[in-house]
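The data below hold one chain only, encoded as structure tokens and taken in the form predicted on its own.
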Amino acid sequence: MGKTIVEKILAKAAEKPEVSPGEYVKVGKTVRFVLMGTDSTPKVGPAFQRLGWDKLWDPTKVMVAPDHCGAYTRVGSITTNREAHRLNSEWARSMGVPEENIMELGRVGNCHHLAVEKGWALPGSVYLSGPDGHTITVGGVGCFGSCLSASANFFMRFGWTWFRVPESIKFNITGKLKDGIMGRDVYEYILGLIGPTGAIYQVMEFTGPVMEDMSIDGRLSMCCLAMFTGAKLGIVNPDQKVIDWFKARTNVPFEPLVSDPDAKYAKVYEIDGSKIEPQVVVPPHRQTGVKNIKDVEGTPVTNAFIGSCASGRDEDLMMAARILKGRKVHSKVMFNVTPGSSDSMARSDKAGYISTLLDAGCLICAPGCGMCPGFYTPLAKNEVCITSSTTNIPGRMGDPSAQVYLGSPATVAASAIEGKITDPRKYL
């Protein structure tokens, strides 16, 4: 019997010939880890001191990034300010973490964007983070990503952790997406199909012609959101475009792995991608409200946002610029566009996307998570936002009375023009 990509990755990381679902495996050695500075400090350094630990298992495999809060936060918040990142960076340097692994604000962004751009999360490998569940984003390039939460400090000191090998569900997506339908729409369609408990501690493996045609950015967006079905991760088998991406960005050797044709799956879904329409998730909770755009079209909005680990990549900024070129954001809408990383922002500026968005009346913010967790232009009372960020939990993006609708970057951009939820295909 063949093996899935995740079974192969975990077997390699555990240095075992093969593993099977339900088996517990110990992994380490080759694993890379990112410590998100503003989320964890000042807890990490003091925790090491209290335990009598004075070194990391391998400083070269640890990365540090400001991540969630970036440049936006105020002095006085104990875990989410610039001081926290400074302390974390100083601690990392004292532990021997190489300078090139410690990101500062001029060359930073959302850590899940950085993981791929910097070549930290490699195809066929295991990549871990401290407290952030969206580490699974890296499944879009064929990498097993997971967060460690409370066990992060132990991993940094001793260099190993364990996993229960998950079952996999295959989503074979055939046909061809219509213009204006993005990876985000495909994922939300699947969420509506299987529901918020449809993949508990399982792998969502996305395959088929639609995935083969989809950009790396689209794949990353889909895998970022897999957690909202209860999944352990989402993953896409790496192809030549992924291999070429990493060869252009890192000299670190990597071994792409793919599922065998006869691999065993807990379930297989066959989905016709050509029938997928723009999808919108309605408030108050993302897991229970997936709608076709025709069911919510015309809903007034006061705010729009493109950014977070679920969007803010080159393709997302390109799509927004394509829709907004020669047009203006509605006078009653505040449209925040936050690039996912400094590199993405620079590429988008060179391509002309940034100037197009500025001309249209968008607010371009410093790279990072931005508005998604309520930083920079948080929502005020009773505002209504259409966003391509991760979730619409009440209060996450600002005042608890605000309403948040989730859609693709294309839907967000079109809605910002009209001041109401709008099908983006009329602008393409």
Contents of the next structure:
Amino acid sequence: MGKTIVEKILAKAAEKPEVSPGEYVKVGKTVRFVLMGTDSTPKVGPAFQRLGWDKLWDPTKVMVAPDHCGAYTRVGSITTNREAHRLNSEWARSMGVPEENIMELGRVGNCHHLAVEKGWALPGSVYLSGPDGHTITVGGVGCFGSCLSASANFFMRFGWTWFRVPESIKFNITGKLKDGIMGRDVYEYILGLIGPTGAIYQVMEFTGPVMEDMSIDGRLSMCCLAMFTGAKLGIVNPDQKVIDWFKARTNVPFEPLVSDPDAKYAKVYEIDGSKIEPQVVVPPHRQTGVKNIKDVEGTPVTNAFIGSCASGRDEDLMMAARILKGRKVHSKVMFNVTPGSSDSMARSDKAGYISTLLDAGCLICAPGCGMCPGFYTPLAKNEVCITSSTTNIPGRMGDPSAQVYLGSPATVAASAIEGKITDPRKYL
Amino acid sequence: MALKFKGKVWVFGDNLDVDYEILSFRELDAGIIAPDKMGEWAMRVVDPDFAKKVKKGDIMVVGTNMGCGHDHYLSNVAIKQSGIDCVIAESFDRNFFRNSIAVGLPIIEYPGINKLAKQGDELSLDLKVGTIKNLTTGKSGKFKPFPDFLLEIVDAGGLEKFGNKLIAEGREQ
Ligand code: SF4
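Form predicted in complex with its partner chain structure, per the form predicted on its own context:
The next block holds the full complex; its first chain is the one shown before.
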């Protein structure tokens, strides 16, 4: 019988001929990169010291980067993010991590963007990071991502961890998306369909003509959000686009894997992509509901934000620039655009998106998580924000009384022009 | 830590979020919750007196999607500190599951546990064999036990202790 992409990746990583859902596997040797992030793991060094652990299993595989920090944030009791990163880097150097594996603050951005930009999250492989559940973003390039969290130190010392092989749900998305509809809308549409517990501990495998058409950026955005349906991860079968992307970024050999046509799924959803309208998730939080834009159009907003691991990629900035070209952000709106990575910012600058956005009156921040966790320009009391970042639980982006609506970067840009939630298609 | 448990059941509901119901991230982030006092804050949002009532060795029974939200493992530590020795869930969040094993809080997925065990029942559990017995009602059930390498992590009391065991026994490869 056929196997899904995730079953194949885990079998290969566990060096087994095949694995099935429910099975537990040990994964180690085949992992090429593990990220040690600053923000979530500044206590790695002290923990090793306390435990008397004096080496890493393979220092050449450990990458050190500021993870989901902003350039300005504090990390617990440590004064600045830069200091936390320096302490981490110094410890990593003392453990033999090569200099080229250590990324300095200001040259990177959000760690989930980084994994794909730098070619660490290889298609067909397992990619691990110490911090943060949104590591699953890399599913967009056919990579099995997982954060290690409480298993991070053990992995760095002993070089293995374990997984329970998940079942997969297939979302076959047919037809063609209308102009102005983005990966973000597709995911929120599915969330509306199956609900916040619709895929608990399962893989959401997104396939079909819509996914084939979709940019890598759109796929990453969808997989980043997969956790909000309870899923273990989201994944897209890698194609030539993805292969070319990684060939241009790494010399490390990789073998893309894809699902067999007769693979077994817990459930299959058929979705007509051409029917999907812009989607907006309304406050106070995701469970409250996903709506078609026409149900919330006209809601006044005071803030807009494009960025986070769910957006802030080239395509998102391009879409915002397309909508804002020759137009102005509404006088009562502060529109923060935070590119996800330095690389993406540089490309968007060359392409002219950044200057278009500046001309329109956007605030461009240093690459990172931006407003998503309230690091940059946090929301004040009773402000109303439309954003393409990850989530809208109260207090997430600043004051708990602030209201956060979630939509695609296109919807965010159009709403910023009008100062109220606006269907982006009128500006295309 | 052993692989057999016996204790009184505390039942909680579905979709318990690591940063809200299980352990308030707000208080944690603000430094109000001391690292060794997390047990006193466990489940406080749902049951303010839980920490006072729960006894060492008790068992937590929960619904679906246990530990949803972020990968914040201090919630797992808080449950463990409260005295709970083992969690049985209808289903759980991936990160919560992995973090539980990592910090030495055994966790079992058992669809149907809410029918098998009610608040206050006495439950016994054998992780190695894969059996649950409700000593109050006499009902019992079976589950697929963890593979040996995972049982060894649980038995050692989590990954840190397990790691030290590997080093002590020269098995670190
Ligand atoms: S952008 Fe937001 S969700 Fe993503 S890693 Fe940063 S803080 Fe977390």
